[in-house]
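Heads up, the chain below is alone and in the form predicted on its own; it's given as structure tokens.
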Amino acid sequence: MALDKIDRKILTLLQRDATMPVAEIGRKVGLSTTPCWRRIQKMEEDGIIQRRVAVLDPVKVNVGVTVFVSVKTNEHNDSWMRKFSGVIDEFPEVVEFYRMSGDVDYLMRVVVPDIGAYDTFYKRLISKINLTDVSSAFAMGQIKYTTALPLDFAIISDDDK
């Protein structure tokens, strides 16, 4: 779906702070709330927003380790790949998970209290799945981290062309 410039500046600020009253980015953007919020609605059939969520301080609520664990595997098949999604799947310490390329199969992020809480985990992990090799590296401090995804990239639609 193509967007215009207003699509996106009404994106920019709900990246911000999605709890902001549509009348106010109505504003912000130069319409009205009534349309403001047509536009928003259309990007939420569109899937372009996919949901609406509350972005919580890890140290606040107990999970301020985050470790990135590197996973290589032998199997490379659909039907295991399902089955470690699965079992991954059951991990609420995995909020990333990704197939990768190159020397690494998959790379999770994983966030726990502390370093015995993720020697758990580790454990739970390796009981549920064989895996070939497991590497583990304990973020020393987050230097950014953002949920808002750039808008440089979004296709324009022809009207701002």
Contents of the next structure:
Number of protein chains: 2
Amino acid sequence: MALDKIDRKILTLLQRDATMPVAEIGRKVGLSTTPCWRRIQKMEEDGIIQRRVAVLDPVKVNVGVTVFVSVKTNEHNDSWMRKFSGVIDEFPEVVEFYRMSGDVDYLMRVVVPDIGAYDTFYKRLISKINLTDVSSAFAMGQIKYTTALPLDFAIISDDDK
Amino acid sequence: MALDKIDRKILTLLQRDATMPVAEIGRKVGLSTTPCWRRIQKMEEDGIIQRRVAVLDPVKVNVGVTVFVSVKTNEHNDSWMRKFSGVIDEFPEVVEFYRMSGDVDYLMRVVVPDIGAYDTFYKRLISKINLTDVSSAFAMGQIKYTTALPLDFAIISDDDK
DNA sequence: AGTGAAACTTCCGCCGT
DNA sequence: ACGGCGGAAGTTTCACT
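Swap state to the form predicted together with another copy of the chain from the form predicted on its own:
Let's see the whole complex now, leading with the same chain.
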């Protein structure tokens, strides 16, 4: 699963624009079409490339407001977590969900059109599962958002300087 | 910029899998290739579809740890924000960055391999810009992450039931 | 592992409804 | 706006170095 310099270049390009033809990617990384195609294929099989998706403009689809919701709970067992997780899966407004260390137990990012819609979401959420301590923090604006992960930390194959 | 039922179906499919051929999308939404292709084209021109990207597995590219970094500041002017924003842009580890309301002024999501790498990031960050009050919260696990935005709130065209 | 080209699939503009 | 057709372009396999 080690990636060499060329693999990382390919991934950098695909993280920016997944519509780029394999031939052009090959040209940019100094490879002809076939080996470049095989590398991409392999990274898909290995699950390094999970999927290719369309990224939409949040404002234009009317979910310009992000709310971070922190949850504290007394239920620290695995089955409760799974139940919670199942409930969250039913809410497409929740786009990210993390189990945290520290004083907050769970953190989620919720996208909605406005404060009113958030209130509706909140009521629907607490009706589905009992949550003791919930606090919401509203984002006034998204300054940076990228799906591109940094590749500087990826395991580098030995024979690659 | 109003979207009808078919447009929303198309977007749902493309948010899941952007490699799906236009002919197949058309079939699924009850349209032939050409009009379906034209709708997608239009939504790209309108900027509703921003881009198509490859989504990578964070663990497999060695950035399995997410840290949420909260920043409070005394500098509440626009030029300072722009400077901060410029600094953040230089850090690929910061994948999301929000201006917040409430007691925290800024919130960012940072992805790194481990705590040690976060410490390195943190030192590099504070060396670039003076930050008074910074606090970090570590995620123990990502339970849900999707790039797909909910389309239930999108503006619906009048002649669409 | 790399190249080149052939076979197949998909895209995308043109024209008609 | 929707649909069909056809050339252009991209993808994927194959034979060879």
